[in-house]
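Only one chain comes next, encoded as structure tokens, the form predicted on its own.
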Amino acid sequence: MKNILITGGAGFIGSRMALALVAKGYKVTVLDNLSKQIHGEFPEEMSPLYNSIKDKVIFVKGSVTDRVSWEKVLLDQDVIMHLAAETGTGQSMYCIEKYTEVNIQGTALMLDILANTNNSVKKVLVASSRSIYGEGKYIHPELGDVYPKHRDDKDMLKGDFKVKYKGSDNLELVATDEESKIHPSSVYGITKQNQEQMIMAVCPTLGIKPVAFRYQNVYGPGQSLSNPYTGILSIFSTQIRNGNGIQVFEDGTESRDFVYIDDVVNATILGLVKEEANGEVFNVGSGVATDVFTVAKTLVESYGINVPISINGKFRLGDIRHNFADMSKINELLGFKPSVSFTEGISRFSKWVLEQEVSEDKLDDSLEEMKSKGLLK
């Protein structure tokens, strides 16, 4: 299987998944529609993913969203890995039907040109989320393992920001496992599911070997800088770098599970490669949590500049409080474990980073954007 088409191949993750799968000998090519929000207003001139990739594959402007798109790129493909979407799960709660014709209708495009056309393809990977889980697994000190709802904004009002479930509070947060309720709180999540469920159940009946993998927060260099809906440790290093003091959400205990792009990348290949990944869907994390507060500090170290970190009550509608993968499953059958401490990591990220030029900082103006449409508290 040499013939790779990815995706959403110019992004964050399909961009460095192509430049290792060239070095592999692979024959990648890239369909991908060069969002503006991701890329900059000039992405063909401008845009250091697109321009990392554009001599190294065979590249196609276009949307999953357009049949003609998929004819162009589907000839002599023998697998595909489909990361394109829209992301950000805020940002889901108010575009939704953007985010739902892009993730939704352009993966059952896919899938429909594939049930009812002549192709080649054997293997399809999809780009899942940890987004799909909603709130994490916890422990309830009777019930044993318990998957609690969305936290009650009243509560959280009160600066009460703290999971509860079935009236008690006293919960242990453990890893969330790939057989845990899946009950996603943005549009977002819905999306990610649909598309994961979709590609699960269709692509068995035409012969292809399906793989689904739930990334968790993934970061690195090469992630954009410049956008204000999606990954704290860029927005917070845009912050740092203005100058700008940090502004904390709920009370900054809130975690999340951070994995470095090699990681991943690294794990989506074992399932492209690995017969053992056939037909299963699996966490990629680092399977450690760690605290929104810690992320703000450790980055206001890495850059040496000294801006105040302020814990403000605020919170999103929608966000969930925690959630941290179980590796368990990825371990044992394709023998992927992740080798990018965080601390590492940051300190990878945070060179790389001083490295390029100092973003505007938008953050306030998409809190604003939320704020009218009644998200942000």
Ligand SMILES: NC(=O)c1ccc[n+]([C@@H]2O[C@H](COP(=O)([O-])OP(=O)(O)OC[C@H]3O[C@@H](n4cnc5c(N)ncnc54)[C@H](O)[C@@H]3O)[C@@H](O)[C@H]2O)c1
Second form
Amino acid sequence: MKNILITGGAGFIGSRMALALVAKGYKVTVLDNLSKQIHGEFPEEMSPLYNSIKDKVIFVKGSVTDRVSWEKVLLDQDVIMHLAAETGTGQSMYCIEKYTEVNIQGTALMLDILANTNNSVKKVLVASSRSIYGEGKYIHPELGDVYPKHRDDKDMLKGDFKVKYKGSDNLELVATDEESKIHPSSVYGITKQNQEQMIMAVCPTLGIKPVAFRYQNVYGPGQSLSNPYTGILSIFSTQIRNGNGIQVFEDGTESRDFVYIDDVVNATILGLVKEEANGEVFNVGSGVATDVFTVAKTLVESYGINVPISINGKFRLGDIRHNFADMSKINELLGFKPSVSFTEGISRFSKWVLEQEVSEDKLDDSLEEMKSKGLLK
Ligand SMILES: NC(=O)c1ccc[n+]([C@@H]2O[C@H](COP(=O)([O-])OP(=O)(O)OC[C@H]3O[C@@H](n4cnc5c(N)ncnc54)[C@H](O)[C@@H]3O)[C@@H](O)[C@H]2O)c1
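Coords for the form predicted in complex with the named molecule, given the form predicted on its own:
Full complex below, order starting with the chain above.
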């Protein structure tokens, strides 16, 4: 399986994946529309991600929502890595048609073409997301494993950000495994669930092996520093380098599982080459929960730029409190273990950030946008 098509292959994860695969001798084709939100106003001239791959892959500028674009790239492909997507959780709550068009309709079109044309595709890997789980898994002292619903805004407006199950906040946070309940709390999460389920349901009927990866919060060199809608590490970095204070939402103890880009690429490549991956879904994270205040503090220290960090008690509707990955399955089936610790990853990330030009801090505009839609409280 030497010929690989990566949709969204000019993006943060896709470009790193493309370069890793080319280095291993694969022939890589990329289908990407060079979206302005990710690649800027003049992507061909200005996008460092696009420029890092353009001479190493066969690049086709086009959209996954366009049949003609698919027809241009499918010839002789053995594998599709489907990464193209709209990726902002908050933004998905008001750009609903756009998110469903690109993520759901784009995937539907890919499968429709695979089902109805002659093609050589043998395997499809999809970038799913931890957002499909919504709030993570907890243990209740009497009820055992529970999957709390989205938190109530009335509690959060009073500064109570704890997760509750049937009125009780006596819950122990545990790692979320692949068998955990799927109950996304954003349109983005719904589209990722839908992508994953369509691919897992349709591909086997076509004799194609599907694999889905539920990535946690991926970070590292190449992450967009100008997109205010995704990537908390980038958003904080751009604020710090502009000398602006960081406003941490909720009470700062909300947490995420941050996984380094090269670990994500390596896990996905194991899914490509190992037969044990076929037909399976895998969590890909670090398996460690890190709270958002710690993230802000670590970044301020690593840039050595002393901006204030304040905890503002605000919150975004649709945000979860905690979720970190149970990594047992990918470890047992594919032998994968993340190798880059948060401390090491942040050091590599911030070194890379300091080599980039300082981006304009557009966070306030994006927050105003969310506020005007009633999504920021
Ligand atoms: N980065 C993360 O933390 C993370 C976490 C979970 C899942 N994922 C998933 O991984 C995948 C890659 O994410 P990323 O962080 O590299 O995002 P990214 O935004 O950097 O890359 C996405 C790429 O898709 C392209 N694209 C957007 N719409 C397109 C369309 N209609 N047709 C063709 N190309 C289009 C963009 O131009 C961009 O190059 C996505 O599917 C995302 O949902 C990412």
